[in-house]
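There is one chain below, alone, in structure tokens, taken in the form predicted on its own.
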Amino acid sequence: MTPPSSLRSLRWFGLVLLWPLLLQAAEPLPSWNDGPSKKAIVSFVEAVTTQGSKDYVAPAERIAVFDNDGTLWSEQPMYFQVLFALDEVKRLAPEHPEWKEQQPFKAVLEGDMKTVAAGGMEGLMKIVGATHTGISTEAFTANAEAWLAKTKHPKSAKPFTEMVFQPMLELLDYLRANGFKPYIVSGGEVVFMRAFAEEVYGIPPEQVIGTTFVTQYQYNDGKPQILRMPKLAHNDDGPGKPETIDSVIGRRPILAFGNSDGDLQMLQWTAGGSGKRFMGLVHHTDAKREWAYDRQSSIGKLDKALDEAKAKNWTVVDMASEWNRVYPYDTAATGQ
């Protein structure tokens, strides 16, 4: 039975009203403004996924690698894993009364961050070693999950897992929808990242690569475990990133995203392959919605990588002008 003309008109009118919403839903990367970075990303993905294109890349070779700190989530005022380690010192202090007189633990317990900072990398490694090793992988994962579940970011008062970048979540989804396999390749400790990466980014543990400690298999009273030893096995920063990409993934990425000089070698390794490549940097330029920093920052320093990106025409994402939304909890588009 043919519907009355009035009903057909009503349906047509409803379709007209819904059409802009349907177009918006189909539009990739909605939190990205229509700027050069979004255009470069979409153009690259279309080129390498269109069969018959001279730039076509088979799905198995569509490897994408992402730094984590400062690229997928914020990293100010301090790397989140460092904040976790500092809180762990306080939590574990009753079991270590000697820390009241030992540096850098004494400074952590007294809230003396100036002395903690003065201890440099050596002091930091003592803190990380004391809070990240000497326990099983399962126990450390439980500690990290408990901290992430209850602790809030000092500026936003949001859970750290909500300090992720909405535009980058959309990029991960967009790449997966187009046959890419995304990996995290970060200087962060691998088990700490695996505690949240699948839930937050949709990236499973086997696709998370990071700094690692030496581990040891133990079998006691019929219970097997992997014990984390107080010795660094691999520092997954700088040249360490392409080294683990080569050894763990076994394929050279065709897309890489970072935000600091620690990501430069990963970007260079990606760029050095044959065929079409995409190299991107998240440039923190938004002091209002996030933070603005680059060359002089002690955290996420972006200097040499920024110069090379400009010289080689890599994509540099201007956060302030190219993202209309920064975090998932942002309710309104405030960008240009």
The other form holds:
There are 2 protein chains.
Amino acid sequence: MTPPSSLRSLRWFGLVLLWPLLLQAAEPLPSWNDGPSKKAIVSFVEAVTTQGSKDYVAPAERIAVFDNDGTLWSEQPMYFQVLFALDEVKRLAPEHPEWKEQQPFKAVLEGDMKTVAAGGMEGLMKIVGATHTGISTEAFTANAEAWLAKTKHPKSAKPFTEMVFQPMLELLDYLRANGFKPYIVSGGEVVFMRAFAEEVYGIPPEQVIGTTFVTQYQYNDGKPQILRMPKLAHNDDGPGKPETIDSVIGRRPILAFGNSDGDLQMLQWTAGGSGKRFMGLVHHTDAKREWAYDRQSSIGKLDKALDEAKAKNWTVVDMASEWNRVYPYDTAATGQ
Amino acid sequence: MTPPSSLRSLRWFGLVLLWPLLLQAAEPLPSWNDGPSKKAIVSFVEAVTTQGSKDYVAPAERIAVFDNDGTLWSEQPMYFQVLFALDEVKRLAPEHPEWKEQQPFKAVLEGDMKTVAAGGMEGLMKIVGATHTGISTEAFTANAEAWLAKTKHPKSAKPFTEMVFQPMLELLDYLRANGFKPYIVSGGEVVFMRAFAEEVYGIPPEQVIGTTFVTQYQYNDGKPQILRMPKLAHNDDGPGKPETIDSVIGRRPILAFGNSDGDLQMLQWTAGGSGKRFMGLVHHTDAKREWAYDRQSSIGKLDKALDEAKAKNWTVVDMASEWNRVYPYDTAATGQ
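Show the same protein again, this time as the form predicted together with another copy of the chain rather than the form predicted on its own.
So here's everything in the complex, that chain up top.
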């Protein structure tokens, strides 16, 4: 049966409109070379989204979780949130004349990073406490946004929000286009990450899970505010990740991506569910375009998780060979 | 210009398909009489969803928060979760012979509710701890589901999941149809509520916020589980509600509905944002179809919040006069 000519021309017009969409569907993940990781991702997504497939997963259950530091953006020479805290100590110093004589603040102000590092976790928590708490969520968000807007990375001289991984942005888009709901589940502090996650990753605040401080609701003169207290509520690292996935999301993810031993438990928890699962690690192997580090690194140490990934056949992304572009500003794709 | 006949018939066909949708749009909230509350709800929703209106709110910001006990379902003669805990003590008693001599368990097993009540909050926490913790999230969910499936309410003899408020179910639907994202923010324990919230309210687990226990990730013999510990992590009542809205959702709601003083801070927090806001209270005034209680009640006490609602012109729903149907099984609507 031949359709009437008006319908035929409509159909032709429709195809023209659909063309870019078809092209996109034919070529997802352009910054990923046709290596084993891209193949594993595409094969997983096709399996769980094909109606009637034995691996089919209903859209509501397509929960994907991503670590942030080292997985969605870089984390060298230091977690970007720590660089923010150090800068905040300098910005706030005029209001705290006592810091000139008080460690670890004195060392931060003098640029003596050796002494800062020697202060270890305890010193760092003092710095984070002084710069991240004692103010409202709104005020802290404004501080984080101001810093992100004006500060450049010490090596690349780019804004931190441009040091996100182009292949991971494409992966987030690809998953969303296939009905997934991507969450960040990260050791980073949750309000700091929310200051850029929606704009940079398209991940809304309610899909950002992270380390939290105790907060206190206050109601002074009819003006309510949420005050951030200098006490950790939840450390969202290692075993803290599946714990917070369980308490906040209440569903087990079917896809998890991390890059360090701090993500191991999240990957185990994801792997432990029934049905098809995807567990991935970004392996920082590219000293030229990004950084190369794993088992010996103090930042983003990848050791036990790398062994477990190999033993269990999880996907390990070799950044140097599998990504033809690292950052969005790297326009010169090398191809394969 | 007259369109070609094929297009005209297409248009007619489209109208026929749209008819049920148009009918629905013309008559939202059928179980609400045309009283002040329904008018306030509809007027608010129209204001924030009309493009170009000065009160327009983008869909992503249309966060709505609902208390559960007494707001979405009944809470008399006792919070349903407490009834569950008491039943669980009886079910688990054979595994705990020591309970026969140990308060408050002895009193529960003997049906001596006077002694149970005399144990106060401390006694209740022992009962809740013994029945809600020490097991995995999965095992607890299964216990809650089993109880909900087989247990009837002592007064209505209906399953608890049928003692939800039909007008609130319609409100949830109406809000979702208008691009809102409804959350439960309740003093109820989060995993207990997730056992029925999706099926009964259409609210998925990740939109259920409540009281939480500390959990512990465990990895024994390669089988990961989340163990519930007998220690409160967050008490999601009173000031705990805006705190958890801030930490979990990270956006301020534009609509909040509660029924007791435990919801006051959530309503204040919602009211404190800029732009148009909706704050509502369900007032239990219907001793015949449900229960009548407010300022003097030990369950769902509504006193300070009622004063503040009146002073600030928040919406107070008079259940007796504004709802023509309370439960879904009340088929005989009285009309207006």
